[in-house]
Structure formats: structure tokens, C-alpha cells
Amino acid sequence: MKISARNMLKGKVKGIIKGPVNAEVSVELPGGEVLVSIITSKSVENLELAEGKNVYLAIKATNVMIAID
């Protein structure tokens, strides 16, 4: 697999909440942190995602915002 995104993280699917159009996929990283991605329910099916499956997170953002109280 080759991809232009420079930020690649490997993790394991922790949970999937599937809706009629989109799904919320939680991925646990090796250090225990959890990242959540919203993808289409069709993509969940196409990728055959299930709890415990090893996946890669490709992060490509043009903006990352920082806020303080």
C-alpha cells in the first residue's frame, strides 16, 4: 500500500457504531489512546471491519486547531 498521507498510525478496531449512512469506528493505538473516525457504513462493509481487526489510520489534515480555556 502506498499513500500520500504522512501520518500513519497502526491500531486495532475497538468498536463500531453503525448508522444507516455513516459509522463511528473507534481504533485503539498501541499506547492505549483511542481515535475515532466517521466513515460510511458501506466502507465498513467493504473493508470488512470488525472489533479486533488490525487497521491503519491515515491522517491528512490541512488544518489542526489548538484551543485553550
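Residues that one form lacks are left out of the comparison. In this text, rigid core is short for the largest set of C-alphas that superpose within 1.5 Å between two forms. Bear in mind that the values here come from a model prediction, so they are computed numbers and not experimental data. Numbering follows the first chain given and starts at 1. Compared with the form predicted together with another copy of the chain:
Residue range 63-69 is the only run of 3 or more whose C-alphas all shift by 2 angstroms or more between these two forms once the rigid core is superposed.
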Contents of the next structure:
Number of protein chains: 6
Amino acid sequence: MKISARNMLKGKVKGIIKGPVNAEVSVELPGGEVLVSIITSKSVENLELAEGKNVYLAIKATNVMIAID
Amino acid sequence: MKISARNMLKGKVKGIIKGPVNAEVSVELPGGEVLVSIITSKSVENLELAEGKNVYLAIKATNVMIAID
Amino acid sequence: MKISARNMLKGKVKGIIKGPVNAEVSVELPGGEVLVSIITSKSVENLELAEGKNVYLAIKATNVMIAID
Amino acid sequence: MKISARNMLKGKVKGIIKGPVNAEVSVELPGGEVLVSIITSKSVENLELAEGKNVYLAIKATNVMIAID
Amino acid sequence: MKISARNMLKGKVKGIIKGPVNAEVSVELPGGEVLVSIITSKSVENLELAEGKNVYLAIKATNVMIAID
Amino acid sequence: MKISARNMLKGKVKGIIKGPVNAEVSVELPGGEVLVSIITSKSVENLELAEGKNVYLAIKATNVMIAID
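Moving on from the form predicted on its own, kindly provide the form predicted together with another copy of the chain as a structure.
Let's see the whole complex now, leading with the same chain.
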């Protein structure tokens, strides 16, 4: 499957906090930065996410903002 | 200013395509990956974005999806 | 590839309006309803979208609102 | 009321999981597919959502991605 | 119609820039602040938006970020 | 820091409901309207949000819909 979302980053799951509806998944990029994703707890189960698992982060370009100092 | 968006990545503007309403801004991360952002053309002007400028990409955690192979 | 977005709908591309940055893609579902997607014009090229092509619509659950009469 | 969101789909509430802040609402479309929406638990109360209730799903076109096999 | 989006603000259309796909609509709130909305140019037509028209801005709570100085 | 999000509104925190992952933050605008934001509970801590604190609401223009009666 190939998706229209323009941004895909490789990473490894570093931690998961599961709530009754949503979960917070921390993913470490190869350079060491940690990004955070909120998906449903059901998606965490569907994708069998667990610490150490290799994943991709997918982000639609419209959802990327730009900031300057 | 400090914002609730959990994800901030440093980068450098690599290219800008300006349309009448929206613009596509490509930003290169230190590791070489290029991420793409869609913001308004007016924001490109407000932030005086141009090739080579140092910027941050800001992404709300809800807008980060996870994919697996 | 499997993605955390909870909603996937099969459809067929019915029309594309390409602007300099974004494109509007109309997709017909099997039941006849037509849904509209805004993606970058570059994604239209990357996915080689054209009228009649079979596609999936992917929608993160957070982006689905509910309305009542 | 008429809204700018381009996509409106009729459906029937099939299930609700309520958390302290957000709720996951499953909605069955006439063709049998089930879509999932995350809204606040307060919105579930405001709209008096319950199993079997007729609703519309409203989705802004920018939030619809396209995928291919 | 009543929608799950938690935030509704009354305003008056102040200006419209129409592109081939998207349009930028400026809306003035009663207090004088001007908010900006990007919707499809087709939605501008569907809602017959024009300068001076009374409208509501609708914003899903997930899409509201918080910043501090 | 200056961000591409086009909409910034000043307000004061009126209430916070913290869940295990997400939190609902109510913010009162100078005119008395109350807007609602969903951010992660971790962001509530990072920004040290509490009742009465002065904040800005930041909203990307793409996430503002328009409705008419």
C-alpha cells in the first residue's frame, strides 16, 4: 500500500501509554529525537505495537506547521 | 512562546512552491530527510521563509499516524 | 503496509482538479456516494491517480465529526 | 445549518466507548461498513448519542487521504 | 443540524481569496479579531459566501492548540 | 517563536479535565465565549496550565470550517 501522506519517517517504538480510548506512542528516530503520536488504543492492538518495534510515522503535509525563532 | 504541539523538529528550508492560497514548503532535517509542509502563502510571507532559512517543524501529536510493513 | 488510521473505504477516482499546490480528488464509493479529498498535486502524481483508478480513502478517526438533524 | 465540510455520510450509531475526555463512536453505514469517530465525551452527551441513533459523519476534505495497493 | 465540533464562533465574512482548489476566507469576530479559514473554493460557492455575510466558524477541539509566552 | 498557524486568540484557562492521555482545556476569551481544546495531559504539565493562567489559542487555518444558518 502507498499513501498520499507526504511525510514518512522510520523509527522504533520507545513507549506506550494506553488510555481507555486513545494511546500515546513515543517513537525514537534514528537520530535520537523522540516524536509522539496519539492514536486509538484499538490501533495499538491492531498493529501489535510494543516497545522496540520498527514503525513508520506518517504525517499529512497539511498537518506540518512551520515556526521560526 | 511555548506551544502544546508535542513534536518540534529543526530543519532548513529547501524549496517553496507558492500557489495563490497555499504553499508547499520542503524542509531538510539534519539527517538529510526532507519533510513537506502545506501552509498558506501568506504565512510564507509573514515568516519571511526562503531557501536556506533555519526553521522548526511543529506537529500536533494527534496528527502523527503510525504504519508498519 | 498497515496504518493506524481506523477508516478505510474502497472507491474509484471520478475526477481530479489540479492546482499549483493542492488537488481536489473526487472518489465514488460502491454505493454511489462521492467523497472529496484534498491532497497535494505532487501526491496525485506520485500515486498516478487518474479517472477510473481504484483507490482507498483513509481517514483518521479524530477527523470524523458527528452531526445530527 | 450548512457546513463547509465537503463529506457527509449517513449512518447509525453502533457502539460507544466513553473515556474521561474522549469517546470512540462506531457508526454503521447503509452498506454495512463501520466507520469510527473520536469526539469528546461531552459531545456524546450534547448530541445524546446512543446505539441505534441516526447520525451523519462529517469529514473535511483535507482530512481524507488516498491510498493505493 | 447540530455538530460534535465543540467550538462555534459567530462572525462576518471580511474577505475571500479564491484559488483553483482552495480559498482563504477571512472572518471578523464581533470583538474585531479576524480569523482565517481555508476551505475548498467549491464550498465558498456551495455556501454562497461573500463579503459581509454572517457565518459561524466551527472548530473541532482537537485542532485547538495552546501556547504561552 | 513565531508560528505559521494563522489564528491566535488570547484567553484565560477556565477549567481542565485530565485523562490518562488527553486533557480537555476550557479557555475563556475576553468577550466571554469559552473555547475548548484537547491536548495531551503531558502538554498540560509542560505548559504548567492551571485555572486563571493567560494563554493563547493557536489554530491552523485549514482546521477552521465555516457554517451558515
